[in-house]
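The form predicted on its own is given below as one chain in structure tokens.
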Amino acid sequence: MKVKICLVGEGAVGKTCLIRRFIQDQFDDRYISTLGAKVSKKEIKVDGPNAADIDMTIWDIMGEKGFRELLKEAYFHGAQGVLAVCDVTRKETLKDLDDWVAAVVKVTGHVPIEFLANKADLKDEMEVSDSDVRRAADAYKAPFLFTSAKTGANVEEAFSKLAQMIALRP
């Protein structure tokens, strides 16, 4: 099963780092802004009643708002799942996910969405609570996870969960 996944969220929330952790099991904390869109691939197995080999094409987009307006049609077209990423140390990045998710839904219709509260390893700097993320995710009947691209916490689980949600769709 071939699927297109899009990661959305503001700049510097950790989208590229999450993908690098998932694909290569590596972390690099030097910030290099994504220019345009970058595409990665990874195949994973989904177990259970809808067991499948999922060939993921993972799209990473530049987080700047102007860019979203420019390329959203092409970027989101054909997406079968979305990881909506915020930075737990910047509360506004969670609020901004509403616009990102609305932009995706406009193009794709309702596809599986999972909210990721990234940089969960920075506990002392956290501005986003469990209930904040739950509220945002509940608005879209979506699950959520606290992740850390740095430590790898919940990264594999995030992509696997989204793959399962896609595999379970009729």
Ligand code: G3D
Given for the second form:
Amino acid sequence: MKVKICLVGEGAVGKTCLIRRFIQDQFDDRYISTLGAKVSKKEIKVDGPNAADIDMTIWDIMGEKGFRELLKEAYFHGAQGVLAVCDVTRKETLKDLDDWVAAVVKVTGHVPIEFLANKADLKDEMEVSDSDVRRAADAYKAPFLFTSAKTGANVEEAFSKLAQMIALRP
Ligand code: G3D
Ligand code: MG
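Switching conditions: you have the form predicted on its own, so give me the form predicted in complex with the ligand.
The next block holds the full complex; its first chain is the one shown before.
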């Protein structure tokens, strides 16, 4: 099963680091500079009743600031799952996810979405609570996780969970 997933969220929330942490060294990675996106691949095994080998293509936006409407379409086109990432030390990055998720859904229709509250290792600077993330995620009936690309906490789980949700789709 081949699937495309996208990571969305404001600049510097940790999207690139999450992908890097997840794929470690075993990846084949290419830059599509004209699209302003980087594509990585990883195979994930989903166990249980919906067991599947998922060949995941992970799209990472580069330079979100200048990300134009036209490129957005290409970036989101065909995505079967979305990781919506915010930075727990900047509350506004959670609020911004509303626009990001709305923009994806407009292109992809309803696909599995998972919210990630990243940089959870920065406990002293935490501006986002469990209930803040829950509220944002609930609006899309999406699950959420607190992650840290720095320590690796919940990173594998985040991608596996999304893979599971995709495998479960009819
Ligand atoms: P982006 O791809 O969403 O723009 P990046 O974000 O992955 O480039 O990360 C932006 C900055 O946040 C980087 O710092 C990176 O090291 C840091 N970062 C990413 N994830 C975490 C995390 O889980 N915990 C902590 N403490 N920092 C994180 P620099 O200083 O290199 O720009
Ligand atoms: Mg990046």
